[in-house]
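First, one chain by itself: the form predicted alone, in structure tokens.
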Amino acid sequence: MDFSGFYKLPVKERLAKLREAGKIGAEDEKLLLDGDALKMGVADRMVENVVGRFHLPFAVAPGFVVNGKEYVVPMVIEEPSVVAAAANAAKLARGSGGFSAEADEPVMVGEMQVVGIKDGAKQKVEEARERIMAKAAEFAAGVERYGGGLRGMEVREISTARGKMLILMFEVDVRDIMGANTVNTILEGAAPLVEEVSGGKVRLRILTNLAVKRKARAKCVWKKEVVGEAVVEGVLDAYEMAANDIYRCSTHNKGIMNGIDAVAVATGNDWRAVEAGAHSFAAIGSYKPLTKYYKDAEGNLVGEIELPLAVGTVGGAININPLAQVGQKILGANGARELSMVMAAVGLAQNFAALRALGTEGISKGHMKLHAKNLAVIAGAHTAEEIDAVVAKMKESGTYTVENAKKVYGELKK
């Protein structure tokens, strides 16, 4: 499907061009204009003293290919540069064969700790393995059923200012789902036993978001030839930069999450989770870039990130919210793994695209063309015929702050 000149269509004929392509429904068209998916007694059922539902841009960044299968990518932000450069890395990436991608198996891991212990409670605990991983297999019937378990369990003893604790380190294979409640559910059935065993108080039951057994990594080279050599250039720069500076790592870090949280919002996902795990895992050791940018034989740029990805394409706010399954449908992923990987070539190509702008001409030309229709709203701008009056006299002049948005919007006027 050809979706060029995608971004100049009105709204209309964008959901068209979906339709057209198969990636959504008459009911899933409705859904995405009418502005009322999430009904206000579905709202005030997911969560505690709801007043109202607070609504942002449902986007799509088309032409992405990922292992060689081609995804319109949902994203839900309200930040404007943001689509626009993920789309334009894609397309970018196409004529080197777009994204590679790997994922590995979704093992979620779960903590127990275990206070008041004695000396001799961690041996207590590993000769009655057997019978701890059996007691937590009877609380993992529900995700067995569609071919996940419990797959391990680690023992350690630390010492705090509180004293000893063991700590009983859960894996839990959990398919297609985030895991949480149900890796917190097995821990909390295998807590007695535990203490029992170790003749301690079991305390924290919960799952750690540090989700190392759960990682995604995806690849992709850009053609020296198609992005420039400047640009080539100016990406391994700006890629030194924050490898070798904590200041400009956090905001490079933060750049590859722009697109990543974008998409765990739009398809129903946990993104405070993903954050915490992506930003705990790039602190293993010393706080460094979850992407990496070298040179190949033939001088082309290459571009790699990995980091944890705990993310599901069944339960939880996926089930209930009907924009979150609008947004599972348009991506088209067959399970969790799937769309880990294609959320990491969104990571990957959302830095691509900062590095770029950043390495060549500075962030804040593109950034605030595309900031135009926002400026234009701020300056007073309702109509959508004002914002495209006052977007197109900035572009004429060049300048796009809040200044000249004002001053264009106050000459339209008269």
Second form
Amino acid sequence: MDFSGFYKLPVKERLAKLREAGKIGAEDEKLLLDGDALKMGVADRMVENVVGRFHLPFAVAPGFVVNGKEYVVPMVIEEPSVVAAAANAAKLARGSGGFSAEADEPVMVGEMQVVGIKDGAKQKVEEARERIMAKAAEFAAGVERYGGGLRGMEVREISTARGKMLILMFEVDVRDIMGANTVNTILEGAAPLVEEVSGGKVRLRILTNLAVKRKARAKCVWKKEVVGEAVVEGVLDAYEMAANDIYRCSTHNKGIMNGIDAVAVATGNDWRAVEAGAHSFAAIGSYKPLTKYYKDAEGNLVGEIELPLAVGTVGGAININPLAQVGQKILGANGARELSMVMAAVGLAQNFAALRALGTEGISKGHMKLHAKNLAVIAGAHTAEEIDAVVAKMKESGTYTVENAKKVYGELKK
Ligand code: MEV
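Switch from the form predicted alone to the form predicted in complex with (R)-mevalonate and print that structure.
Let us now look at the entire complex, which starts with that chain.
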């Protein structure tokens, strides 16, 4: 399906295009248009003390090719230019086959803290490994039904200011769910036996967001002839700065997460968990970029990304929020691993787009053009017509500031 010029279409025509492409049905279209997909009664049961619902733009970035499959990527985000940048980077990658990606098995790790231990506690736990694993497995029936289950257990002893502690790390294959509740239930279920065996007191029983067993990787070649040599050199310099300067590295990784978080939100996933995993992974050893870039033998730019991505295609908020289901449907991943691969590709695309702009003309020009609509709203424009008229005038003058938006809007009102 050809999505060229998609961004120029009015919303209804974009939706028609998604329907034509088989990405959404009539019901989904209605949910997207209405803006009332999450009913108040449902919202009121999702969290506490609800007083309303909060809206964000739901956009799509078409044109992503990952492992030979075409994706239209749903993105929920408030920041202008993120969606356009992702779509553009994906488009520039198409000539070289798009992105290749892979993901680990969806194994989450949960930690159990045992305090007040005496010498020999670690050995006692090791000796009772099979009994503890069997007890823990009793609480993994939910994921076993889908081919998941308990996969392993590691025992570590750490020395702290409050004495020695045992940390038991339970590995659970959670298949297509994010898995937090499953892992925590298993930990809580096995805790009494661990206390009995170790002679200590179990305190924390909680998954780790540093999901190192559940990483996704993506790779892409941006052809020198397509992006130009200046871009190749600019991106390489930008990458080196991030790799050697933590202040830049923070922003470099933030840009990556702009794309990944937007997909996480659009698909009903816990983006705070994804964020925690990404940054703690980046900080192993010393804080480093989640992507890396180099030139291949022909001088093309090769980009790679690797990060933990604990995301699901079912369960949690996905089952409750109708728009999360629409997001999942649009993306069309066959399971959590595939979703994580597409998200990794989006992160890489997002990063490439940012470095391409930063390493050449800078981001303000493009950013402000896209930000112009927001400026028009800030200046007081209410209707689509007013917003477009203010944007057009600002474009003519080439000055994208609140002051200019106000001036232009004032003149328009006269
Ligand atoms: C802004 O949200 C993201 C960027 O700052 C990322 C980057 O600097 O790489 C543009």
